[in-house]
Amino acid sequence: MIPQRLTSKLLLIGAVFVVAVVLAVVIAPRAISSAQGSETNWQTIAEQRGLTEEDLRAAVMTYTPSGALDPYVMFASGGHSGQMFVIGMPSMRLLRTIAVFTPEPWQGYGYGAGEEVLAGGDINGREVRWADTHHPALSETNGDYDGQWVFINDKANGRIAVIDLRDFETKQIVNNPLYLNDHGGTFVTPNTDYIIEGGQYAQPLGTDFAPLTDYEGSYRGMITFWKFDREAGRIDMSQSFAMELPPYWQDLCDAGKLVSDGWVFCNSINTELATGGIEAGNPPFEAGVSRNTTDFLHIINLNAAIEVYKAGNTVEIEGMQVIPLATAVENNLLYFTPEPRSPHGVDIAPGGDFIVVSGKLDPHVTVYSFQKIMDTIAAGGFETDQYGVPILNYESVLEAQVELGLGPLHTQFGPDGYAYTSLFLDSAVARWSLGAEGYRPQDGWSLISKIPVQYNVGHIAAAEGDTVSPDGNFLVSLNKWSVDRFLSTGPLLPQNFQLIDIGQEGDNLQVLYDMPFTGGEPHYAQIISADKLSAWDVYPEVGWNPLTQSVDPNAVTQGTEGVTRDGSNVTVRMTSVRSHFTPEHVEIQAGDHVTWTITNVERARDATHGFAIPFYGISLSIEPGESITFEFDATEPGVFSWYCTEFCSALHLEMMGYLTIQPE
């Protein structure tokens, strides 16, 4: 059943295509100017450029006229940029960079504003200002995106960030004291009660030292359940907890939904417990962790784990409450079942009834039945691994296997009973049918078609394709290599986001657009219907503090500006409005500590003012209504001109002032 919202969009796209055909037939003789300046009709231009009918369809599907808005918005991780990127679809226009873990001067993040948020991610007193963002997760209500929050992990440093989608700004960064890497994050439970953060490479919990020779005894895996307080808009660390796991390398996770709500599924690699050491004659990691024919799918009873945590059956490690592995086994919180070798993705079908796992070294996707998992657990009689974790019989929980091609990785879903899986080695995306009741029993569990992509696809993202109600209109292939897709700008090549039309039945898949992406290596993305987002055009009131999302008591109103001194502490209170800062002169002395508040009193949309002071590292973006306070020590005497960095009016260049610092 296609949702009404999607039906309307499909009809709109179809109407646009029909209009294009009518224009081709009826208005073809009308002359237009070509890029070369000659007067030719559009068919001639298409012929000269070698464009096919398929090319023209792609152009119509993606063309977004000036002033028209995209129906979908994609939130993509920024990889080693440490940020997140917001992209409109189907135009594939970059709409916003969200500064997350890394300072960003245009937004003033880390250059006078945002320091408090960034400091939340410092590790053991060490300042950390870089990251490797991997998996964004939009907040959900009843398993559907609600457009309120988005979360993202830092794989490199084991951190989680919270972003408020009212103003698209980062509000909180939390550091996991147990672990330094987290690939299995972030994923949310269906009502965003918890944010799931799985680990990656095994290590001693709390990052203590232990020799690799004691790997099996001292090294452990981890999964953390961060409690999210919606009213506060923050992770509540006092209500969060973790679970100790065996020292397999936990990879990606997903939360159950609908029938499987309350359960969490994570895959793993290195059930071999390999520790590498090629320099000592041991098998290299890539060989050592790939010897077993299967690894272990982790099946976690989150609801039961919450009760164990609330009962106090935990130990404290570096301030975090942890359910020990033995306690997890004793309380039936953790089960394993074999999964294909070297898996890299576990994805829950829209109904929550099937769990799809891909093994990079297996040409199939393996589909598990949640009901069969529950029945097998109820039946009992398990074998266990060496740590005592029960292993569910593979044949008892298996629903189907579908052969798709080489290197299957990640799966997304459509509303029509189709699933889509990326094939890394084939450089393709496969469409296949879920052959169960409620999906496509008429097609069975079978491969429908494949479409080539350029090249080496990792994650894919479909429109709301990992929710209980996928939209099924577009899919983006996040390709690792671009090779020959774009003009060369040197040896460092961009990633390639390819937009694919999945709105037609059967084998009718089409690549619509190639988008070069140069802001790091995006790993994963989620795509939300734009009508679910309700971002503010301006802050609700003048004097707004974006961190507290309320009026700041220190905000400056017009008529209260000025400079005051209390010993060596100087307070500057300033307003900004087109095209003027008040005051225009600030005179202080070397050695002073300066606390400076600027309030943008504008109420017009897009009337942003910037503020920059050379040498002292201040570069701010002050949106309409916003109030920002920053501090610095006046260590260098001299004359420093500040100015508005956002071209805000005809007299923008005149919007400036002088900071004079007298020598001591």
Contents of the next structure:
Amino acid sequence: MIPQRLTSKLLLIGAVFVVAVVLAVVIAPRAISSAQGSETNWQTIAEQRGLTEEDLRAAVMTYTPSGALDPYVMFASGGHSGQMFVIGMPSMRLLRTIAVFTPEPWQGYGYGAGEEVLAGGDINGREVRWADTHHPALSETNGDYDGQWVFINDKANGRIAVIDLRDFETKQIVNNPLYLNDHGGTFVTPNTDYIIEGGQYAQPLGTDFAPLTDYEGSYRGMITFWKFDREAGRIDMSQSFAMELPPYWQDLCDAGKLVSDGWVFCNSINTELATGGIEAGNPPFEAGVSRNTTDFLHIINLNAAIEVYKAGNTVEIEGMQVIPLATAVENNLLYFTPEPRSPHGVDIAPGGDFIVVSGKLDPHVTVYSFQKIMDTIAAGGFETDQYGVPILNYESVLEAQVELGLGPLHTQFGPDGYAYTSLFLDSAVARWSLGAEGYRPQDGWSLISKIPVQYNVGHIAAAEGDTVSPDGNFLVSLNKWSVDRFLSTGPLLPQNFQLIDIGQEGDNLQVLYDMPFTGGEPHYAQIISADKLSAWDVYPEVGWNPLTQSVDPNAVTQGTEGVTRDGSNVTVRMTSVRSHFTPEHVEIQAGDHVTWTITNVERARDATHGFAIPFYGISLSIEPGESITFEFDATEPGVFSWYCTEFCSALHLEMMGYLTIQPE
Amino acid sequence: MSQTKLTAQQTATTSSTRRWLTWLPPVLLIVAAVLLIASIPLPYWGLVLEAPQYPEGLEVRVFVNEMTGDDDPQIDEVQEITGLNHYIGMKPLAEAATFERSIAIPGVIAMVIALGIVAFVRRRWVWLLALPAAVFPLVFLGDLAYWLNDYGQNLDPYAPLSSAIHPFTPTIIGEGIIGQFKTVAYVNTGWYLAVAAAVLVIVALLIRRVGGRATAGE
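Could you drop in the structure for the form predicted in complex with the partner chain? We only have the form predicted on its own so far.
First the chain shown before, then all remaining chains and molecules of the complex.
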């Protein structure tokens, strides 16, 4: 008995041992190889692709897996595309094109809807449907972005647009009746009371003609202060005014903040009053405009200007109230101080206490002290220019000059007392130190480091880098040329948005990512923390009119659809839902005038329906809850099949209908 | 000596038992009535539909008298699911159990009143009035099953997806699959309260029965 038990016990132990060994032999190599595999895998890939440790760091800093969201959002001008572009950072993914001045069919902007907004940009009755957008300005509260609105100018035609960040759609375009171009916009005052629009190439104010030989006498510069009505979400022209300026080609501006709140600073590039004429043996503009060693920084007392405007000391030109230059001088609204020739950027430090000017033909940035400007103005006793504008002594307002390199253009700021300036000729971005108390006194006013960029950098944008509280972390270099950065797609090359890590101190700057940008020439961009934005997922209620941001009384509800006729006026009332329009037949006569309302009754996120009628040029984007009304004259008879242009559902192709127009 | 002592203890126990046998059933019945009333604003049953297009899922909550979506007011899930259902030819959700839903609240109130009567009125057959409350959770699920089956089986044969989705019986509790949707059906707080109420009712009736026998045995 006992030996038998022992035998069976031993057999059992033996069996367990054998099983354990078999398991170990089978599983262990797999476990080891899978551990090794995951390790060698990415290293092998990196090796095969020739990626350095720096590259891998850049990849880790920017790679954003599917479903992960970016911490920053960049609003970039779209240059002569006339649009604005919204880009997530640091992934550099294009999130949205915002149609602004130019019709855009994806958003259904200018093809049946949005006409009313676009028409705001008509100039003297003429349709102008392209623009050269330059400088986006996010709305601010107490000098910090509030994520509610963004504005942008059209340098080519002197217009301003208002975009609502609840739905990222353009709500208003205003045309400046004084000027056909504007470069010095848009910039907002610290609480978005005014949107600043400076002109650029001098012209007679309004639509008057004057020969170039009368440049000094009849050509003028201007700056316009558009009143923004936050409640209405619109610019209020009846509360807006402009100031006449000498024809010095005012270039860029910035609004003062904190200590300098109530003041506005602009630079100018043609104090020479050059009028070109290379063909007549005159110096070309490029030489004539750059002859003097200095131009004038304009210092404008906005608060005092508002008082003068409210007192009615203005003249009306083409419907715009304008403070004449002589009135501005008389009321101490305008001062000049010299600045290095052909300056470009004028950027106010986060504390509002320093004004940084970059003369693009001078290797320095020039820093003016707001306090010294105030002291110098208080001291009085100025020389004046030929238009009688007082000129503040350069030495008495200068705080510092820092030599950075060739072609300094624009400056942005970090949270740590660093400033960043683009160097166009060097194709580099300089990090330098603001030496004042409250910034980086330990480093003094000095150049810290430079990082090459590819190539020809214009503006730069740092995260919230022009507000009272910059974030640092990331900076984007908006490069005009990309040359060899991307695969060739023919002789027209994209620009290059280059993401730079500015999160570390000293000379630790690294280019992280190149994003080809094909919208048009990027000018300025602003970068806002994503958590400040709160866009709607769908329109708040069914029947929403995005122009009024309220339910449209004309919206169609399910069950009340139909086609009605009153003489030759036909009204179509339609709803859309996956996957049909109601009604599906619209039968009318040639010669009818059609008023057609479509309400998208969907509530699901992303359940947008498009609507296109061939030949008649209708292309709508009807987002969930949205109601759109469009009109057209049924001039041509025929059979027109309309359809949904968004692939909305499995039965998207079936989401169509017939518009039949009988001959008269 | 010892026997007398034991008898005294037994007598004490019997009288205290008799006391709680008397007051416990009404208390249980009243608690059951309160639970039933409390269950009215709570969902009895829920269904979550999960699909790639709806990363947050679509949730329908069924109450005794209504169907709603989840707390997120942005999207009306009932309308959304009805919209989706037309692809498979299913009838609109709003048309389901309209009669049952219309009498649900008066019905619950009637059951509550009946429980009150059973609690305080002691007649021979009065306990029958408590039966509806005792079987209510099962009746609810049974009716739900009837309607789910009715909706699942009676699909429009001409619906767009009729060749892919054939008539089916939806699950009452647990997971299922319809098209690209994974469905998760579950009973919710309101139903659990109704079950608790039913258990209390049954316990109360049983106690009363035992108490009745004890009294009769004396």
